[in-house]
Amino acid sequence: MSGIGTGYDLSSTTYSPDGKIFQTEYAQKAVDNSSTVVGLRCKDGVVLACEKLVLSKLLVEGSNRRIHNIDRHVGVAVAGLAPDGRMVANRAWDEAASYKRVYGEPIPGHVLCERVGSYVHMFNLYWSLRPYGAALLLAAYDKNGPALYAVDPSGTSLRYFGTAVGKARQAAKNEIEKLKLNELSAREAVIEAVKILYKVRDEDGKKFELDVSWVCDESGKVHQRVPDELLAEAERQAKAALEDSDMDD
């Protein structure tokens, strides 16, 4: 770095004169430059949708996982560095298993979110560690109903009706704000999430896959990938919507 950042970006324990922690900002930049991830909390569940670039023609389809199961009622979608996200997801799995072992019931979504946020934040406190370059969208369906949470590299954990992280996050958020989420069913939310990812992605010609999961009444309040036929229908509608938009232009 140059100017005011010189010498202040060598450790996550050092503040710059204007109050910034550059190591944490660099970790957030890794998230901001990654593929887009969208989360929608609808009236009967939560939908997570990820855009995954196909890096090689030799890559086996579905092997580049961005969505992980944490417990029967909880799943996470990862943006940023995939190995970092996997480590945080593994920690979330440990926290869920520990809570069930101690209290004899599934971990509530807000408790898991706070625990994961505290764990991620710890990596911003010690000079011998580096912040995780990953953000998580966490979908849960517990006794309090469906809920969507987000944890960023600083350890900030927030609850949302709908949000997006990654390269096209702002355009995706603008589209999410147009939706009446409290009136959408989970099936409708899947279609809307896929439409958003198709609409906001860069037109660079690169091949990509979609990874979409839900936890809702239709899935029995269990986090799982959406049925193949529903995903195929959502992609068909998304492509048709793009073609109609191009014709209007």
Second form
Amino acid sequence: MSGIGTGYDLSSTTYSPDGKIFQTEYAQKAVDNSSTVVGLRCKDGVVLACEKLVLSKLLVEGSNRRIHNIDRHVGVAVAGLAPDGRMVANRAWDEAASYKRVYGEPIPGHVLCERVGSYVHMFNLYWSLRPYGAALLLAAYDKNGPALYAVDPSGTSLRYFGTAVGKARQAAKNEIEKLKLNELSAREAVIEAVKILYKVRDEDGKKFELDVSWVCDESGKVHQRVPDELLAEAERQAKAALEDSDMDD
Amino acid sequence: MHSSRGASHAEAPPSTGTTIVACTYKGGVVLGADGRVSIGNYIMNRASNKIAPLAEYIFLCRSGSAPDTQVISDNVKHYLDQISAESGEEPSVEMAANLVKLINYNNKDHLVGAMLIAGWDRHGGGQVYGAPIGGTLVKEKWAIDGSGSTYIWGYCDNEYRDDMTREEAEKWVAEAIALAMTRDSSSGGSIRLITLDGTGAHHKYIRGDEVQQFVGDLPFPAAPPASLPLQGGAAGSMVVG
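Having seen the form predicted alone, could you give me the form predicted together with the partner chain?
Below: every chain and molecule of the assembly, starting with the one above.
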């Protein structure tokens, strides 16, 4: 079968004539086809929100976690291949724990994100390894304040005010650009994030859940799931906003 | 001079025998140390520098085994250099203190180093940490160590105040070291002070003859009263051995 990268896409150690490494691009596809993850860095914290498609009625509610704690002050949300994302998250946990042991203080967000980026990048260098098919949105609140980072399968790590990965990332990013993030409190940002997820998702009638976490002043600078009442309120507002726009149509 | 804490080492190398002092004040920290390095009764160096730089605003006061503390200082300086390069930021005092502690604790069977880490960083201001032998780490408002420190606990406890000015803190440190030098034969020579307040590392050197004296010489005897004979006679004079 011939395809886009025929001949140049069999190994991550082969460039294509136009300077691409197709294996890395294909890994990115795994992320692009995953359900959407949104990250917002607001006035006093960072919010991560994931849409989780519920694949089976037999799954216990709340299972298939997409957000992991890395340290008290850092959390990551994963998009793409879940086991790959778990490996990278575990590495982040290792880095944070060893930094704390050696230097006595919590790992700064920008140091952690670079270490995770280097780690993911390494898997793009060797023929015997495949690139990770996962992207991580990293929410950190350190002594320099709150920060949001994204690491993609190529190992690029960048700091963002707001970003999204996954299926509806383009629509989500368009919505994020409308927000005045510097003026939002974390509470308000949670509601906005959930509204965005509801708005941009595919209305295919399939059941879905949300994983939403924050690290902010209100949470005592600790990364944790948002309180149930806040999540319920956010979903209520998101559904109401959808109905309003439905009526407008 | 073997500090009492190192006595369990049968073959411990001679220690510097030292007085080191560090204290926080309103706006920064002051570090101080004497200058004597002695091996037994021989003073090998009477004006040594026992305060080592670990970073631009972080210093280490060394007491205990001289070679051990020098190696610890070099290693911690190296690790701090590396992490600053990685993070692009100045290291914090807590990081330096933690590194000293890790080396002390993980090598406790081999090392005899009692150190004070003091410095200034953007987020925490002036800080002092004590890192005695064995690998403890304690953050304190002020700390003293070395053989001479045993003589000045009372002075330090009594005279320390929170939120001193820079002048008061420097006077407190210099006086504490001078008092220790008075009573500890292994401390003496000169006093070095370093003050860190975020504008720089301000060094002060107090020469041996400028150090505050507390126990002066007895006055030279005046001419003896006429009733006493000048020279020792046979029966009526005291023989002073």
